[in-house]
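Only one chain is shown below, in structure tokens, and it's the form predicted alone.
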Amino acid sequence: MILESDLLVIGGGLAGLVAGTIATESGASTILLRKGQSATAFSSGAIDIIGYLPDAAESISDPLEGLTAIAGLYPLHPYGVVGYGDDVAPEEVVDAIIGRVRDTVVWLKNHLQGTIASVMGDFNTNIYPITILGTTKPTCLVQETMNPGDVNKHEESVLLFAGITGYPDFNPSAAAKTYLEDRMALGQPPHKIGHCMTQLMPFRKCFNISSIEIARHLDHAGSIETLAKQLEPHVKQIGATHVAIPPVLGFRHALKNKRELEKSIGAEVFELLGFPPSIPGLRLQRALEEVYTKAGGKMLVGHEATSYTKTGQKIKTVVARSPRREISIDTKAVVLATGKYIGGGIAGDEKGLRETVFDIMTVTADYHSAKDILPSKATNRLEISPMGQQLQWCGLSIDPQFRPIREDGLEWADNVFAAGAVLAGYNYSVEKSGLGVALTSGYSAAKSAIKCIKGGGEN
């Protein structure tokens, strides 16, 4: 089978879906390949922009502060690359970076509005949602179901951590203790925190219950009423103004379930940030896919790019295989958004690190070739530092148009652009910047790809 498209996106996470949606909305025909579940589906569902600088212990109060610092200290960071476009003067670099990231945040908020993963938050400040461990983390946007409201702003706030019997991923007692100790150390509310257990029996099961089973159960009629009846006496007992529950409020009706629960118990309810598999992460993945397909994009799930045809400096055809068929896709441009190790975009073996689709050069944090970096030598405990595991910095080096480059510094192909975790120069686990970089780089790669398509390859 032979297909044709203006743009081929390889990778179905946030970066690929954003790139595909922008290209489709610009009038380009788009095909997206996704071989399996993306890393976005395993994320917390919160959109981090920048929480920490790579070598800093203190969190950043707002994205503007972090992006300004990156522009000066880390010009090859994916955020930094945004500021070096052909039409950006040296004195405008910081403004260009901030403007692009701000645009992507607004774009995402607008496109997720009304979906199962609608988000809230402000680009001008970081917020600190609570995790299921009782800790907090800096982020920019959270899903509306995860909004903690004013729990840490009013002296009279009382917070109740509510667990579920048989759900092993959340210990409300430990989370309550950790969070209370943190608030006491800061001298900030809430000063009264409690915990309780409830019992749900999805599919008549009361032990080793997964978050997916609970979420599906709470999407069924009557389940929220059952949970509310169990929570209500605990809320009244301690006078709780807010109730924190694990991120399991449902796939399709999470926001509706949150509001019904609040009405029934008379307290604000919010989901905590959790471990993978994350229900909010799955909601975000499904919402982005819906946005992409509604825009007119085509998606091939279960297809993996296996080979390609390159003529001169252009990719002409990419071959994709599924268990049952092989497809040749003729395309004018490609966005490579295959992720890093989780997504399989970068692989490591006894021969070193390599990019798995086109075999483009990978680099280290110092932008030396990573082809001889052995994972077994770079994952021992002596390699761990405050800047994080060095393997997380490795990936593709790109030019200002987000085209991967070769060892000689020239672009690998005129019509190939890269976005997301496959990029080098940042460590999302240290910086708390993963989905923010995916969002911004996907947006930027799409804009460059559109110029390439419309200009016949010139950028």
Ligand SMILES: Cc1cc2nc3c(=O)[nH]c(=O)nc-3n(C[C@H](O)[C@H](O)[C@H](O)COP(=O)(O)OP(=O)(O)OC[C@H]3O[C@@H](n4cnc5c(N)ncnc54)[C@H](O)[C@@H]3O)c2cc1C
Second form
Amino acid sequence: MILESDLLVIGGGLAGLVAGTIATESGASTILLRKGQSATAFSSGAIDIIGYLPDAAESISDPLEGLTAIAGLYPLHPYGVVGYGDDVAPEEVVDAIIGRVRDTVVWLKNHLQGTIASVMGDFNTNIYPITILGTTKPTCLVQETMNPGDVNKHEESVLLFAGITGYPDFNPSAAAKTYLEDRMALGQPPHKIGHCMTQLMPFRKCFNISSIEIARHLDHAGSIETLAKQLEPHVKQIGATHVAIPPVLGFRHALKNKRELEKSIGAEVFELLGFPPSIPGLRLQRALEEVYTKAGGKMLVGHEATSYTKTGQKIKTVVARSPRREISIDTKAVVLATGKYIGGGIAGDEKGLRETVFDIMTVTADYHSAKDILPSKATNRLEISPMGQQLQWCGLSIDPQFRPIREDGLEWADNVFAAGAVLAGYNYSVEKSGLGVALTSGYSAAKSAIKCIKGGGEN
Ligand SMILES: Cc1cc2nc3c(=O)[nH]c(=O)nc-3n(C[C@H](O)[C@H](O)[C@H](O)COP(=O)(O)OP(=O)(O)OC[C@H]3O[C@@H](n4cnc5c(N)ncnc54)[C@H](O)[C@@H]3O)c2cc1C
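Hand over the structure of the form predicted together with the named molecule; the form predicted alone is what we had up.
Next comes the full complex, this chain leading.
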């Protein structure tokens, strides 16, 4: 089978879906390939822009401050690259970066509005949602179901951590203790924190219950009333104004469930940030796919880009395989958004680190070739520094249009643009910048690809 599109996006995580939506909305016909699950679906579902500078222990209170520091200290960081577009004067670099990231945050908030992953938060300030461990982390946007409201603002706030019997991933007593110690150290409310257990027995299971089973159960009519009945006496007993529950409030009806629960028990309810499998991460993935397909984009799930034809400096055709068929896609431009080790865009073995679709050169944190980096040696525990695991820094090096570059410093192709975790030059786990980089680079790569398509391939 042969298909044609103006733009081919390879990768269906946040970077690829944002790039695909931008291109489709600009009038370009777009096909997106997603071979499997993405890191986006494994994420906590909170959108980090920048929470820390690499090597720094203090968190950043607002993305503006963080981006300004990145522009000065890490000009080759994917955020930094945004400042080197053709029409940006040197004195405008910081403003260009801040302007682009702000635009993308507003774009994402608007597009997720009314979906199962609608978000709240503001580009001008980081927020500190609570995790299932009782710790906090700086992030920019959280899903509305995770909004802790004013729990930290009022002296009289009382917070109740509620667990679910048989769900092993959340220990409300340990989380309450950690969070209380943290608040006491800061001398800030809430000063009274309690914990309790509820019994849900989704699908009659009473032990080893997964977050997916609970979320599915809570989407069924009647189950929120059962949860409310169980919570009510605990809320009354300690006079809780807020109830923190693990991130399992439902797939399709999480926000409705939150509101129903709040009405029944008379306290604000919010989801904590959790680990994979993450229901909010899955909600974000589904919501982004819905936004992309509603805009008119075509998506081929379970299709892996496996080979290509290149004429001169241009990719002409990419071949995608699924277990049942092989498709050739003729395209004018490609956005490569295949992620890193989880998505599968970068892989490593005894021959070194390689980009998996086009075999483009990968680089290290110092922008040296990463082809000789052996994961078996680089995962030595002793090598972990405040800069984080070195493998997380590796990926593709790009030009200001987000085109990957090769060993001689020239673009690998004129019509291939890269975005998201496949890029080098940042470490999301130390910076808390994962979905933010995917968002800004997906948006930027798509803008460059559209220019390339409209210019007949010239960029
Ligand atoms: C456990 C965990 C928790 C995290 N929590 C957060 C968080 O709370 N906040 C935050 O901001 N960030 C978080 N991150 C980081 C964030 O999830 C990633 O940085 C981000 O999702 C990367 O998005 P991406 O689109 O670049 O890649 P991915 O989301 O990994 O998507 C890559 C896509 O490419 C597809 N693909 C790969 N190769 C091919 C091929 N050959 N053909 C077709 N398709 C292909 C994959 O199937 C996948 O769909 C977390 C990451 C992890 C692992």
